[in-house]
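The chain below stands alone and is given as structure tokens, in the form predicted on its own.
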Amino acid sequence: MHPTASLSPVTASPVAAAGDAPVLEAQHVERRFGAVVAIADASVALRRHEVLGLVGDNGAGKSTLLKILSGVLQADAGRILLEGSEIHIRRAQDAMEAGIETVYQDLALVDTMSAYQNVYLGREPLAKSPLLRLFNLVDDRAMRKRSREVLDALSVKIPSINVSVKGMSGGQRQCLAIARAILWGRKIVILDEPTAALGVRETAQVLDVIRDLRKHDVSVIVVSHNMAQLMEIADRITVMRLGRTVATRVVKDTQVSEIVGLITGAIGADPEEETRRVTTPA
């Protein structure tokens, strides 16, 4: 298997117009664990070349929705649409084949392996020589070359692609995990708390990479508790509360205080907006 990502900057507008169809959409998703309702009615729409923030208090259902979109869990009800067509995500492989990659907080990196080996982890190309292929030897030169190209395209600064990731900073590791998703042709990337436990400099590095993803035909969902960071990098923010989607706000037209109020329930969603969401055909 060979990476298919094109890292040429796109020529389209950085963010799709409001009337454009979403590239990924979850409609009225529900999920129960026995008698516990984790998600009662969650809807989210991600536009092309957009960074969408997904926020909510602990227990709001963000993590469950993330796992449904990434194939770790299956929804009990609702639909998931990719570019307007319904898809069925029953396992993680289904999500990846649909072009959806999720970068979790643990990053799934192997400390004892090098940067380029982590980028290709589990998908290493065999050497071109028939003799070397006979012994299942991988093409290290090709992996190093392509990994360097992707990291350079995203302006990711690491000491060397040949050193183990164990000695890298948290920000470098996070950027490496994001680059891995892009290398394999993913057009939709879901980031779970990408700056958690990072220092100021490392956080800035990760946020710069997230901003840059728009240029490479990638749409991003960022699950985060950090409102200030989302206001800096996101185009829109969708708010969940008690297992339901309560509102979506355009960042340039809102403030942190309004988002926090929607999260806590101190501010209610606009009645017309709520009616539109509830009556959207499922």
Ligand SMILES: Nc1ncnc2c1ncn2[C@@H]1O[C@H](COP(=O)(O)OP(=O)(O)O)[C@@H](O)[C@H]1O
Second form
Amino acid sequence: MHPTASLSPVTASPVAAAGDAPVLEAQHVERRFGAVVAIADASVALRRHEVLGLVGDNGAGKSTLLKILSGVLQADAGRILLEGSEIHIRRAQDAMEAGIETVYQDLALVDTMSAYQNVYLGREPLAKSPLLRLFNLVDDRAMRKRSREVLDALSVKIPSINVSVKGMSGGQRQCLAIARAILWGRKIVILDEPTAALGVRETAQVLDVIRDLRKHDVSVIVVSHNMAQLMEIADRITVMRLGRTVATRVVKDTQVSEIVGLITGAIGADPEEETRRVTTPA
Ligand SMILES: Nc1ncnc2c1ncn2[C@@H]1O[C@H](COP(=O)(O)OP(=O)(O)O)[C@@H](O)[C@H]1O
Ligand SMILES: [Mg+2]
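Since the structure above is the form predicted on its own, I would like to see how the form predicted in complex with the ligand looks, so please show that one next.
Let's see the whole complex now, leading with the same chain.
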């Protein structure tokens, strides 16, 4: 569990009241692959209980940024803050311990295992936690019961938690992976194009689950190319262009056309984004 915001020992930004610190923030992140600049300057702030959409053209740097936040890749420069305090995410395990769960398109579910076994999969990284030691002692029945509770709480509909996930649809599998985040008490869920491979009905199921995550004290960053979808589930949208975050919009105060303009560059970057870039030393 995180300390509550009011108990945070250090806040990086003394100006902000403790409770106002974003749950997760990336500041001026940079990442190169050899000569390729994948991220030139990216800053995002995820607020508590919000769904933040991250958009941009192919190659804009979205996946690279998410991988940095989930410890799969390291940034060359920049800072990451958790509830206002800088953290160093060097490995995927660091991210998980910080309460960050990433749901990949390739979900890493084990086909031959049942739904509830899959929900419990991946507990190894938490083996240091006393809670987990408790879980290790509980029996199958308790695992099934808890899985059922989490899936019900999220209104995830699957045929049975006892059958193997092999025959399950992409949407059901995606929902199972999200449920896993709740079960392990993660407070931040990162999703990279969660509905890209899904049909219409399945997509709706996954979107419902994402939308409801905030009720479970979870904040979400989601990358999607589907603007209509994002406008439905996101509170704010951050736009990346050519490796830079160029603007953030509150969904209820914007329109798809504005977001598309920001993505393509037809609408320029926000002045404050430009200023920050020019005035902030590398
Ligand atoms: N492992 C890698 N090696 C080399 N180049 C990479 C690697 N990952 C991403 N890139 C490059 O970084 C840029 C950003 O990629 P990515 O973050 O995947 O963008 P997006 O998810 O927005 O489509 C692209 O030019 C891509 O080719
Ligand atoms: Mg991508």
